[in-house]
Every structure is written in C-alpha cells, then in structure tokens.
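Next up is one chain by itself, shown in structure tokens, the form predicted alone.
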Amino acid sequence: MRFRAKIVDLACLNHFSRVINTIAKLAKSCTLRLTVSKLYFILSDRVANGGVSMWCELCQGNFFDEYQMEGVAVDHNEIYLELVPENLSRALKTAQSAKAVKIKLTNKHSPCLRVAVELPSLSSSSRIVTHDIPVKVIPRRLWNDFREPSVPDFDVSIYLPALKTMKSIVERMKNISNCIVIEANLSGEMNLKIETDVVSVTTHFKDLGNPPWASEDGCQSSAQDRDLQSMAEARIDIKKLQQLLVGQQVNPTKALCNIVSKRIVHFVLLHEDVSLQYFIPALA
C-alpha cells in the first residue's frame, strides 16, 4: 500500500487548498478515498440520524503533476484513510507561495500523510517544511460504508441563485430562526422561508431554471409527472445550510439542489474538475 503525489503548478495548488478548506469547514473528520484516477472526501453521518453527509470528488490529473498509488491489493486497488481535514488545510496554508508540495503516505510509528512544502529561498538550497498528519487506515471490510450516496428520487430539482446572495439572506434569517424552509417548483421558482410566533419572512427567487435530469429510459425522475407550479418543500437546520454557504470555496460554475419533500435536500456544486454533494435531512 503506497501513495505519493506532487503538485508544482501554483494555480493547481491554490485550487486544491480551496477544496480542502471547504471540506474542513463542512466536516471535523472525514474519509479520504484514493483510487488511480480520483480522490474522494466522504462524510457519511447517518442522514437517518439527522446527520449531514458529503461526497466530494476530484480528478487527480487536474491537480497533481505526479501521482502514484498502490492500493491494499491488486483486485482492490484503493486506499481508504480517516483524517481530520483541518490538519491538511493547516498544512497547505504554509504552501501559498511554494515551489512544490509533496504528499506521501508514511508509517514510521503510526500511519501519517506527510505533507512536505518546498518554499522559495534566497540561497541555492531550498527550505522544506514538513507536516505529519495522523491518519487511520480503514480496513477493507468497512469500505462499503463509504459508497457514493445515490441521488434521491427527488420531487423538484432547481438551479440555485448566486451563492453569495443566498449566504447573506440565510445569515440574516439565522438571527431569527433555527430552521429554514426551502421550497421550489418546476417553473424555476424557489423560496426561502422562516417562521416564528412573531414574524414570518420569505425571500422569493424566480427564473432560476430546472436541470434536465434524465434517467436510463430517457425520462425524468418522479418530477416528470408533477404540476409545474406545485412546490416541494423541506424544513432543515439553518446552521447546516449556513455551514455549506459560508464554507464553500469551490466557487462552482453550476450549483443546484434536489428536494425530496419533507425528507431531504441534496445540494450539488460543480466546478470543472470538482463535484461536491451535500445532503441535509429534513426536520420532523
């Protein structure tokens, strides 16, 4: 079992750092799955128990100049590690003007991801700052706990408004209520609502557009037979939504959400080489 990778390109390094910063804001601890072509950051708090879950996927070729990975076995050529993303985020903060960053799985006293940051120096010799990030190797028998969550059979799928706009609205609403209702329909309309005994506030968005989802047989999900004006809604913890909006540094080119009425809201942020899925369960 071996893993080593190197980033030289500064733009790739900064982009990778932004993704890791996002993960660190969304999860105290997560699973890093390494395959030959991709890296995955996975948080699988049981949605059934009220926890959020996250699935972030990166194509290694778009970030790393060198990438070597040998999995636990020839027929299971993958590695699963448990780590605290904040530790990786902190290590990468020292790399903002680095000449190169090397990441390697080591096991001197216990398993670690070693992040070696080569910094520019006035002399001919370079300075290297090394961070050892403790990891736990997840045994093969537990891998099935970390499979990609299936896209729920949603009632409505809709593109999100500008995330900065959403963030400032949700931050203001958070001062009034602990939960927020997200509702949307297939006519490109979405509302954010809070209600207390004293006040009710609704922000309306229109003309957002609905993604053209298609299933294997070429038709849309359960949404296809739905009345276009009919709203699907879910009431969720406003702090969990705010965490996503404040934490995301992926700066997606596309952002959408799928609503399963009264059950779950599934957010998808897409940026060329990164996809981030975030699931927030509905409150009873």
Second form
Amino acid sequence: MRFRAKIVDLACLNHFSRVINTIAKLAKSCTLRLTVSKLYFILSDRVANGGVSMWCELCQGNFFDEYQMEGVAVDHNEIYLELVPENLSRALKTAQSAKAVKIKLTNKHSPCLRVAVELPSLSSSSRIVTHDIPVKVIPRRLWNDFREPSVPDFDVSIYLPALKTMKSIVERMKNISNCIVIEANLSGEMNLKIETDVVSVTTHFKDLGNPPWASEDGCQSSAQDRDLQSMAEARIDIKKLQQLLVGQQVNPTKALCNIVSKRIVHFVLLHEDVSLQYFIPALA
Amino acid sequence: MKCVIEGGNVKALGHAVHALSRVGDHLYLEPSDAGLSLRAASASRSAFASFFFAPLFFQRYEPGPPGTRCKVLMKSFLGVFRSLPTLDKSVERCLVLLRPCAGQLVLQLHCKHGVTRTHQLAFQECERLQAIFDTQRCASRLRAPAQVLAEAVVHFPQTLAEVTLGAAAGGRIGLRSHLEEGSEPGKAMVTELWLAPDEFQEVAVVPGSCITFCLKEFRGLLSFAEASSLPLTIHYDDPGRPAIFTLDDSLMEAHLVLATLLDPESDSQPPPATNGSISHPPAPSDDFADDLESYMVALGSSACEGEAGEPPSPTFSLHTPRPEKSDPEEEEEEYGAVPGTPPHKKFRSLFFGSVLTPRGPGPAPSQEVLAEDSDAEC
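Can you now output the form predicted together with the partner chain? The one shown was the form predicted alone.
And the full complex, kicking off with our chain again.
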C-alpha cells in the first residue's frame, strides 16, 4: 500500500486547500478514499453525524503534478483512510506560497499522512515544514460502508439561489430557530421558513429553475407527474445547513438540491473539478 | 513617576504590553533613574518577561522618588492599549502618571482631533519582581531576525502548547511540536521544520542540544520583535534550565525567561547511550529539493547523529538586565524554589531563587537556583 502525490502549481494548491477547508467545515472526521484517478472524501450517515452524509469527489489529475497510488491489493487498487480533515487544512494553510507540497502515506510509529511543504527562503536551501497527520487505515471488509450514495427518489429538484444570499439569510434565521423548513416546487420557487411561538419568518425565492433530470428507467417518475405548484418540503437542522453554506468558499458552477418530502434534502454542488453531495435528513 | 511617550513609541509600548499580557496577569511598573521597567511573571512562575525603556525612549521622563512602583491587573492596563491599529493611527501622545502616595495611576492618551482619553487604574503597591538568570551561563545561543522566527512559528497550530527547539549536527536548527505527556502518539498532528544556519545572524549552539518551552509566551515576544524589526536572541542551556529570549536597541531592552521541560524529549525509542546527547532526529541532507525521500526516511530512525556535546563556548556578549538601583534596605521579593507549576508538567520552577544577600558572585551552593544572578553591580 503506497501513496505519494505532489502539487507544484500554486493555483492547484490553492484550489486543493479550499476544497479541504470546505470538507473540514463539514466533518470532524471523515474517510479519504484514494483510487488511481480520484480522491473521495466520504462521511457516511451514522447516528454520530446526526444522519448527515457527504460525498466529495475530486479528479486527482486536476490538482496533482505527480500521483502514485498502490492499493491494498491488485484487484482492490484503492486505499481507505480515516482522518481529521482539519489537520490537513491546517497543514496546507501556511503552505500557500510553497514551491512544492508532497503528500505521502507513511507508517513510522503509526500510519500518517506526511505533508511536506517546501517553502522559499532567503537562505541557500529551501525551508521544509513537515506535518504528520495521523490516519487510520480502514480494512477492506469495511469498505462497503463507504459506497457512493444513490440519488434519492426526489419529489422536487431545484437550483439553489446564490449561496452567499442563502448563507446570510440562514445565519440570521439560526438566531431565531433551531430548525428550518426548505420547500420548493417544480416552478422554480423555493421558500426558507422558520417558525417559533412568537414569530415566523419566510424568505421566498423565485425563478430559480429546475434542473432537467433525464429519466432513467422511469425512476424520476414521481417528479415528472407532479403538480408544478405543489411544494415538497423538509424540516432540517438549521446548523447543518449553515455548516454547508459556510464551508463554500467559491461559488459552484452548479448548485442544486433534491427534496424528498419530509425525508431528506440532497444538496449537489458542482465545481469544474470537484463535486460535493451533502445529505441532510429531515427532522422527525 | 511621570513620563510622556510620543509618536511611534506609543505603539511600541502597546506592543510591549501585549507581549507582557501573554505572560502574566499582573503588570509590574518599576521606574528607576535608569529607566522604566514593565514586568510580568506567570502564576506558576514558569515565565518572566521584562521590558525596559531608557529615558531617551520618552519625550519626558521623571522617575520620581525611589521605591515608586506598583502592580496593576494586566487586563486593565492592556485595555488601554488594546487596539494596536488605533494606537498607531490616532494616538499622538501618552502620559503615564504614577503617584502611589496619592493613590493615582493615570494613563492619558492624547489622540487626534483633540480627543483625550484618561484612564485611572487601580493598582497595588508591591515589591520588586525580579527573576534571576544569566545569559552567560547558557551554552547555546542563536540570533535571527524576528521575521525568520515568526515565519517558522506560524506553521504550528495556535493551540499547540509547547515546542521543541533543537540543534542538529549540521548546524541546522529545528522546531517540532511537543506532544503532551499522556497524549496518544497516534492522535495528534506533529509539525516539524528545519532552518538552515545561514538564516540566522548567529548560531553558537551545542550540537544535539534541544529544549522544550511554551509557545504562547514566545509568540507574544515574537509579535513585539516583528513590530519593532529587531533581531531576537535565544540563549539556552540544558533541558530544565531556563531559556532566555532577548532583544534590544539603543532605547529599550526586552527579556523573556521561560522554564524548559526537564525531561529530554523522548521518542518512542529510548535515547541512545551517548554521553549526554539527547535523542534527536538527525539533520536532513543538504540537498532538500530532491532528497525529501531520504530525509523522510532519515527522520524515521531516531538514532542520534549529533556528536556528543562540546564544551560550551565560554565567551558570550553579555546581555543582562540593566541593574536597577536597589536600595539595600529594601526587602527583595523572595520566592523559594516554589513547585508552583501544574503537576503534570515537568517544568522546573523556577529561577526565582531567594536573594537574601546583596548580589555576590554566586548563590550559596545549597540553594537550588537554576540560573545564577548576573548583576554584579548594585
């Protein structure tokens, strides 16, 4: 089992750091899955996470100048690691002017991801900072826990409003209530609602547009037959929504959410080379 | 005591107060004819900081009668200098007035646009706060521009309590996170970095030596050093003996004395039985760019490549605290070697040995003083 990768381009490093920062805001601890072509940050929907799950996928070629991965076995050419993304985020934070960043899986006293940052310095040799991030290798028998979640059989799929706007609204709503209702219909309308004993606040969004999902085997039929005005809604923990919005440092190319009425909200945020899916279950 | 600070020096004073605030909860104001001393010590007596300003630092300086001194709650004093950008932009002049007999400690900031802010602070009379330390007794010394050290320290997390500074055989100086005792080795992130000797203005260290000290207080002094663009000198000796950080220019002197961990930093493998050398990661090869692989491999083996400690270099340019004019009839504040440090840490506390006699060449052999007092003149 071997993993070594190197980033030399500053823009790639910056971009990679931003992705890691986003992940760090969403999960205290998560699974990093390494394959030959991709990296995945996975959070599976355990009770400990409050039922939230996350699936983030990156193409390694878009970030790394060098990338070598040898999995646990020839026919299972992948590595699954459990780590604290905040550590990785911190290691990269002060590397923004680096000449090169190398990441390597090592096992001296215990398995670690060693991040070695080569920084420019006034002296003849570069300054090298190494960060040893402890990781746990996840054995193959547990890999099934980390399969890609399927797109749920949603009632409504709708593009999200500008995330910045959504973020500032949700932040203020958070002061009033612990849960928020997201409702949307197939006419491009979305409402964010909170309600307490003394006050209720609703923000209305219009003309958001609904993404066209190709119907595969008619599995989206519940959406297709739906009354265009009818709202699908789910009541979710407002803090989880806020965490998702706060973590977004760059505007995604596409941002949408799929609502399964009263069950789950599935957020999909797509950038050029990174895709992030985030599932927030509805509260009872 | 009455003094007036003008212009850019107000900001320097502000930075000094911020650095002192990282060390202790009380600020000791000790004026003398030689200048004004601001001091602080941590509750556990494992850290001591002193900023000394010569009369020329002030636009006007009247020390007042001898024995004029006080201690103030750090929070109160810091509150006056809380916002450094404001000090820089709007404060033109600062007046400090201390009249213990009249019960007055006044800080008055004269700001732009005719605004004057006057702060009356509550204070207590106190005895002198003086740590005993001697940079001449330190076997190792490093001097570097503040920026180099600040750039090195920035890679360590803000929450990291202690850091280990080590000198490798090739002259390289390394900094490494120190993991708390009792913390599982596989849990915390460990950061390490190496600086080449040519990044320092002076390197006179014992190869293989290393010490572990608190990062928080050091960071405080480092911010001051960066703001004043002064180089910082680190004097250290064996683990357990205090490390002394100094900087100075013609108008002021700053000292930070920190206790260091008594036990050598232990890796999972016991230190090899070399004569006195500490188990220490060997220096990485010189060719950094390409040799990361072997460097990483080399780091893994904790065999010590440092030579046995050479005899410490005997001659150092002496930097001691300017001797205060001490009244022989005054009682010095006496601290025995108080084991006041938190029990789970092996910091030896401390260097506040009791001073019963006027400073002589050395303490009585029976006293446990960790660093001899250096002031010869009284």
